[in-house]
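Single chain ahead, by itself, as structure tokens, in the form predicted alone.
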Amino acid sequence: MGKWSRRAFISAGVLAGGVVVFGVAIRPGNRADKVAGLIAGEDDTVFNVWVKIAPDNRITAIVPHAEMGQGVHTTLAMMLADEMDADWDLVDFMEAPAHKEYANYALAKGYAVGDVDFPSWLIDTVDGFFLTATKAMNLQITGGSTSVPTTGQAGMRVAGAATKAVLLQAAADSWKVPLTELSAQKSMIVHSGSSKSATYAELAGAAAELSQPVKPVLKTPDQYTIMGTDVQRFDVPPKVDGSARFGIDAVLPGMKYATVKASPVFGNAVKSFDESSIQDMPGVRKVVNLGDAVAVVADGYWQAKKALDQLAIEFERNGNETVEQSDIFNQFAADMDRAVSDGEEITDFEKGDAGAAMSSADSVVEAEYRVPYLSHAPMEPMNCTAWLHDDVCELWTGTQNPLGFAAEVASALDMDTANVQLHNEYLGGGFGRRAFPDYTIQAARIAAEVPYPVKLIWSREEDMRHDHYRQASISRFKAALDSSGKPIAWINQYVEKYDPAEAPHIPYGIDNQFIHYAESKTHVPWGFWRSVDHSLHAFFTESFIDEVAIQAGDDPYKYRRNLLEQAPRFRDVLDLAAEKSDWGAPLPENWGRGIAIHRSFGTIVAQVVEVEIVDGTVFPRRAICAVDAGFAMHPDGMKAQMESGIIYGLTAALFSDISIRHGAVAQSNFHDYQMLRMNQSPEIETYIINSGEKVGGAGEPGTPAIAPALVNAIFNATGKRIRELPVRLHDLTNEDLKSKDVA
């Protein structure tokens, strides 16, 4: 842990309105100047500061990172607390403005170089690098899992540790002891010689005019107090009282309320509409063309939906307006089998010779998956409220990127950026789609054609008919076995690459293989879901090595076990959901359990699905998780997160399909794009390993490897192998299925 001290030069900040700042400094020099300010309510200028205190004695953590039931905001805050020694009772938090200054440089420098080693002296460089790299990105992203392993570990962390450091040096000075007898106890320092004490408010400000430790000692995990437990999260009081402010809470005086519709065929322009149809219509304030959609105001929602439903759009036509969903698989299928035939299969990876292993294999299995477009479909809608006035822009919305945002807006009104303010408030979901700035623009150029602040909210026919998809795809496999069962060579091809690119990579012990993709490009647009491409691959290669094992005649978990001799970290995790789930015991008649392990976004997850099958219908009656992130901040909130990314994976698994007709998404709402209930969803059990490796993240683990354990326990109750999600599309009546084998 401790080289994460060297990620950082550390700086402190001035006393500004009672207030004093810590930050993380990414360049030389003092930068907390330029952010008191605006922390303690007076300065609009921001730079990297993580923590204040207060003349109050409590510590405020400066979270750059939206909350959308992931407990993010808590996890930062519990990793600054606890290097600063801070009393947990008198830690708050507060989300970053969208401000440039707060662009996620921790996080892109986590991401691409993860825990490279820098030398001092080209620290401040690099970290500058990636600063200016993630400004001009307007970066300020909350995803991929990536807030724990690196703002909380490069950022967090190392300013807690950092103003612990000056803390400490200031009551040294002040009563002329050593530094070695001091030590920092529930944001106080105390003296052990003596009963001198005083809280960390009363040596803030000459705590502030310290020079900063180049690197701060960093707590090793049994030195923990806050990290590792179960404090109570900051959202969840006021989302139990109803005081939490979503975007869609947003109240001005004087706002109405605006709803669009876009063109069903994606891309097509607005090609005329008759106003006249809805100009008597109560509550009707104004139509607005945005060219690709057409907004209704009105005093209400209701009124503005109403009007929109009426009134008669016509829309250009692009020529996809005859594209159905099987035309798009039987693009894949050709554009994947154009690429072996003509030599241009795009490798992804290779280890071996996996053609020549493939030619002197005892057998070869092969089988082909598919998987359809998803929507997010978040229990809240998108929507926006946006303000005009006085040269400047306000939103108030729900968003996984403020300062994207607010560029993008700034961008389409042609105004500057700073001139957009952006207030972020609580997401009603998220999954990736609030990382996409369309409905944001709208509003804004919305309220730009009107005197008065405009609340946009998508209908829920919208929001699902115009999402940002997670893509569909095909994935062919070949396993060649010995004579032993034992895979010698493992051929995958896939449709279409996204992130992240270890997605398709598989953990096993496999001499020769060759995984390639070839590009088969749709008018569908793509989006980030959670967990991303390995949401798909998961149900692929864990499915399959199934299969693999069914064939060899060997036990799917023992088959895997053997498999990861190389990999004791993969093996420890698949172990421990084999055991808490009794493998192997009995299960009641028409029962079934299936197993799968996945690592994504650095953390590594083993699951369990127990099913029933009654009437040829599903239910999970039980599911066994096991998780390895490294270290579980929160073992509370990674419990609750594995539990998320579960039902999540569930839902799509057992119903969700968004499928293509005449060029349009078919699906508009909750009755054809189905949910999983409370009475459907499994028991859950959760077990974490902490087994000190690097730490992971949890948003997204838990999501993919649920489908291939749910699909290899059907398989395991009825003998009825499914290649292609969702499982709904499945008959699974026939009485007899378990007595053979119908894959």
Second form
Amino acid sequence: MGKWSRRAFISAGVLAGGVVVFGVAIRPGNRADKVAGLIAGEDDTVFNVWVKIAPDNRITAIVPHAEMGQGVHTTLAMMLADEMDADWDLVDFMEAPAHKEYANYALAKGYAVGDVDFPSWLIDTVDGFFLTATKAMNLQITGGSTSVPTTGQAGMRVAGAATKAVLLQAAADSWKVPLTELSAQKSMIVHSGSSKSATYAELAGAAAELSQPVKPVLKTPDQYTIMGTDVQRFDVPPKVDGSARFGIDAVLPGMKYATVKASPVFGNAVKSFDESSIQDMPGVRKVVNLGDAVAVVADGYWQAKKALDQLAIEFERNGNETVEQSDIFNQFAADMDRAVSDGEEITDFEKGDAGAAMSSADSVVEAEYRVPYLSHAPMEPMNCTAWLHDDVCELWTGTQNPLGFAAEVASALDMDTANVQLHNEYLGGGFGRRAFPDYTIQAARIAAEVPYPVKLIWSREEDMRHDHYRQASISRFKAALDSSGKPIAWINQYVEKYDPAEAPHIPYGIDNQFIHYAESKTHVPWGFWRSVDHSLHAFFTESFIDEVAIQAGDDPYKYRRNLLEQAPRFRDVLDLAAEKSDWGAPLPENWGRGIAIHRSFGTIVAQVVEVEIVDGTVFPRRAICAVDAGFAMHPDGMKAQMESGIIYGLTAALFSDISIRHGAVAQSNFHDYQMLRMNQSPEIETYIINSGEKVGGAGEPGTPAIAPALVNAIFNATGKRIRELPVRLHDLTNEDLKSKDVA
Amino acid sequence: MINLTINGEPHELDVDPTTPLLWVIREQAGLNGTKFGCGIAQCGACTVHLNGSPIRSCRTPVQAVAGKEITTIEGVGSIDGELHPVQQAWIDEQVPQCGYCQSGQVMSAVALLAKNPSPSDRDIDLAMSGNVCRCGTYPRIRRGIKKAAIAMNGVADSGEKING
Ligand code: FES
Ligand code: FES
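We have the form predicted alone; now please give the form predicted in complex with the partner chain.
Next comes the full complex, this chain leading.
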């Protein structure tokens, strides 16, 4: 828990207008009142912004994060309910309305004078909004695997414990008995010395008059009754019968439909189009020029799409029309060369003297790797329904950042943020894409031109060609080995750094390290993609350490293990994955096994992949995953996230590349940006270590290690080292590649 | 005017006959459980049943199904609201993540089990590979199908080995 005091809390809350609201120590008559109208039904007592108790003793956990399938509503509710000793059967959840009182940045900034970890990319984003959008906080982000480690640990649990404390106090006051004789169990306060008991609801009114403790005592893991169990997720039943409402399912009276086409070369302005060529087409209502895109509004999506497809649009040229993917990689390579020759390396991490160690090496291993741009391609294409009426802009969409979106829309329409109301629906996949508000701003701007609500739906083609892409990159390595094969120096240069800062760092005990990078900007828009920079650096570093191990004549698992002597937590995770995979046991012909380990978002994951190569096609048959996230709040949910992260990572490693042709994205839909499907999906086994270390994330850490584990397995099966993703680009049919001594 | 039956209810629709069935289901019939994912028959999010067989409604012009029986996710359970065994297995195995693909997955799985009460892993691969799940719920979908198969075959058949 961070070091914070009542004083810090109260003053910060008063001064920064919402910045320090995080659901604990909210006194009646204070902050909670501002949001009471939004969340409380008649007769509900709002204790603070995270929890309410209804007269029927049902407790609602108010969760400030979007549900995109990671089970966050359930997990955060569990954390609150456990600390409250609530009866789980009487617990509901509600997604916090898009209101600045819920900004989870508050959690970090107001509270985190101590050790609450917050990813730096999020801070930057927040500060950006903070400075440009409003003076208030406009953030309620779901991303960076932060929900459980920050909101859950520092918000929900503290709020639950604080609420329980005042309920106990209220009972003690009204029964005139000492607190020590009272206990909380299943949403009741019970007095041990008599038969007295009362429900939380009965005590709620009196408890709300009391000051909540600033530092309530939290449970230790042996006291958990809900955390660590596999309760059923709240969001599953509506997702099996079609009743779950996603952004795309919004329906409003008189609503029309729109679809949009932006300049294929990013950012070019619309030059001309002939509106009259489509205005008589059936159902067409309006054509809207958005500056860098044209939208058609019609009675139905299909009519809008057909008309837009027929509309010839000319865009301005900005000079990027001649850029090809090969130019981008050439530019990267040249900028990397130049950084070194000009002595302009940007240091990422340095330890010892890698250059000197290199010259005393017994042998040197070198390799260069490449990864392509990637698109998020969530199953639900971008969409937003917007309606401007009575000076208000209402929005229905799925977003990882509802407050930020509302602020951006307000600034695009030159409105007061308070007049933008965003209704966040289920997200049909996020993966980082739904942290960018472009589609929402478009919808609002179209709606501003018409007197009725408009549902904007992007075609899949638009979705793929106007994403914010995971960067392409090159990474170069040089390792020095001593005569025993042990690495004594590690030099790594890569291009383009985003976040998190530690993504390229290695856990291995190598005395001399120099990790540096070069900048090389392109015109391709960048975005957070599941696990962000970890998604490329784990592929780079864990492929290279494999190459080093092979060069040293050692077993890839044992070699790593020997280098993890000073990192016992990593070693335990690696050992578990190796053990569960029967590492070393013989495999059939054309099969191979590979291993990798990586830490991201506070969670360590080791994975072993077994592949079978059938006529040159790679079939990942089995994936073994060991994970240490400190403590798994919802073990089955943790497993689901590992499965998801693995398949997302395998899809990218095997198939995915976004490439630039004539300045635009060449791919357009699932036929040329392929997805892993059932027939190539491995069996997945996940093993959880509850080490008791600080709680880490789950949504992203499953992804980084799987690509290197896969290519290491392919090497094991075929003797072919894949240094450029995706695997699809490589011919694996050549039997001659198979080197018997690596099997 | 085009006539068709959706989940047992007759509909008389005034639409362009080339409109894909998907948009008719969503916008005219107001049934939002069937999803748009790609529009080119590559992802299966829009899967519905045409006289019991799974089709991709995003590439099926509505005129092609005139006079036919369409079933969507909303019509797959029993009339009194009881879930189909596939839906129940989906809850038991906690299959969905974001959930967006799952209407299509359930429709494909229901059609598979109607035809083949004890599918092997290979049968599941063949029947389900047209349905993309970006959240990677495939291992759970496989388990869900096997579980539903056992439930549907009843106790008498449960001795029969299900492959895989
Ligand atoms: S939307 Fe029909 S198959 Fe993708
Ligand atoms: S559950 Fe998200 S796409 Fe399948």
